[in-house]
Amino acid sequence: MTNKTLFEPYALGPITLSNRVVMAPLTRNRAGEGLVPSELAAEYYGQRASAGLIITEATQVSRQAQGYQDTPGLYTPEQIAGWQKVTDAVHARGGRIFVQLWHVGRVSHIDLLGGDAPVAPSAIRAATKTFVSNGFADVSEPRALAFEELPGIINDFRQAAANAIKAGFDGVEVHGANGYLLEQFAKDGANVRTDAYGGSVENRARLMLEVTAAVAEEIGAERTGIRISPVSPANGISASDPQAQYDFIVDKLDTLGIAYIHVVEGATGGPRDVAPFDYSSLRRRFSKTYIANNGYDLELATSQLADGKADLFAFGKPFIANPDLVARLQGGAPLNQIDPATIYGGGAAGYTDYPTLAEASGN
């Protein structure tokens, strides 16, 4: 037991945090045309610098990478001037911001592609929905990357963390999760391939690994973080083997000597206890920072934390109608209510005009 706080600063690389409170990554489907970050992410980032540190919505690669309608890139001049202005908004309120790097794969619509099929491990579709045109509807079909094709995605990660920088991030999250690509390479109900990135552990963690050094290597390992979600079922993933899978992925991020691991316990969004599975065997395989998420509430990351389960701990949803959701949590206030309506799509309702407290008080 130990007498931390999550209202504590925490030393993360060479950047400080105010505290352990970490705003999850949210997709929210507001970029403009382009997709590029409108002006009113910029506002919406910046109301919530308080948190110690904020990851961003996924944000593609390329425009291969692409899955749901009006999801920000960070592969043109555009959207990298226009993500400037977000990271300038957060650093002038004292925050810190990473930004979460995404190729969705498989998870895609032919009409967000130019007609393109979407990308996966092997030509396995997805039983999940993706959002387009303002609605829901079914995956399409992919196809099997070739071989071939895989120096190209990781060269898309390396020249999009370099982006970030050029940005302004204070760093870059990985997104090996919730059954995107790298996620869909590393678990064989999604992974038949016979190459070297298929069949065993070690193939299979291949591409994930891959990127990650990639990123490490060109901005810096202690700039550098992954989110993973082991065990959830998001977007049809599944894997015969999550432990074994994940003992050995982590090994090896820990030997990359990056910032952090990011793990989602149990289900996104959902159960906390959906498949077995031992996250303290990661905690002890990784070095560095440990940030834990899904289903955290101040009790709960409060006792993990004093048990040294987790470094930081990372809040999604209360983060979307909360943006002053450190104070709450530190002075035990009310949390607003989502409006489930506002939260893909559309203008500032639901997205910038949540009160704070003082603007609820009328102060």
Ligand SMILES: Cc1cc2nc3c(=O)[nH]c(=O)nc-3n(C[C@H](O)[C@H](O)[C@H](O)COP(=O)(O)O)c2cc1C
Contents of the next structure:
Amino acid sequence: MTNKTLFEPYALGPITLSNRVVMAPLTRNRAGEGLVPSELAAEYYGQRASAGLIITEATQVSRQAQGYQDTPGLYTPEQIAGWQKVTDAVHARGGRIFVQLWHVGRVSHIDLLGGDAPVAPSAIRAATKTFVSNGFADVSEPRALAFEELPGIINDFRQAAANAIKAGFDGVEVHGANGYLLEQFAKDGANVRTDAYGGSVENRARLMLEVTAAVAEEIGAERTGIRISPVSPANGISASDPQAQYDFIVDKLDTLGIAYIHVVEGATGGPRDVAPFDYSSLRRRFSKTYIANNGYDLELATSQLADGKADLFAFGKPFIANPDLVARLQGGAPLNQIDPATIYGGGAAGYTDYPTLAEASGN
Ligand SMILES: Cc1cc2nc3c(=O)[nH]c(=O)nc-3n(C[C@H](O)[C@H](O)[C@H](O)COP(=O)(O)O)c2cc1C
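Please give the other form, namely the form predicted together with this ligand, since only the form predicted on its own has been shown so far.
Every chain and every other molecule in the complex is listed next, the one we just looked at coming first.
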């Protein structure tokens, strides 16, 4: 039996990671004017560069893709320049960084979209809230996307992926999880279309697969990953047969030759056993890297690695309050706790001021 540890280097295709600990994507709602990542974002991500791989907060591929206040984009020259500062800061400290590209679909509000309705596979409103300039609000009634609009959305992902490479990212993670647009197409609770993008397992998978193929073609399959959350009810979504749906999706993703699948196991940020699902089926179907997420700590990650259940482990909440999470896990050190009041929006407080172990001990 091989004795793998979380703290050894890992070859993610052509990219060498210094360890198997991944920073999960974390929305922090601190983008500046023009939805450009701020100078503080460069400091924040730079502080976390000892992660084997950083996956950024979800980042819009277009104006229509936005669903929350002050989340960054990657579709203007100013946004590309802002992200370049982030990737420079991470690379200067020996880290690796992918950008997570999203389109929120129906999880949005007319106030964020210049008065336009959010778009969705079908005109079915999600039972969820979003965050706009004056606080939490119910999402707006969406309109169903026309068949003719879908090539434009695929192209927005392709263009944002090209922009990502321009901005110095090591790769791109397609956001196929958590009840946003691509998952809305994949799950029948949100998709009642009768065209080639709805009605069957194959049709529901189509947009997610076409987007991923376009990104892979643009920047290389070896720099492309995808996040999925087969049974998560996040943002008011549901699926009647997730095992069949995701077995199919992962078979097809494997033929695209992409670098990784990043699987949120269970309810995002909630119970890992929210619904029955055989994750080992996805693991078997996908020949490259499997990143596992949701509720991992050192003990669970260590045992799942030893059992061959995953190659890399993504930690979300622990990275908010622990810039040196890898050193803390490796040394068995205690973790800082998150201040819930400073998670979303604001400035440096609760963003770049969590101390490392050395800082906490005054060294
Ligand atoms: C503040 C916050 C922001 C998040 N933002 C994103 C995001 O932008 N994209 C995404 O895929 N998941 C997002 N998530 C989900 C996390 O990536 C992760 O799946 C979840 O926190 C469970 O992992 P953990 O138990 O290690 O925290 C977010 C979670 C939190 C707490």
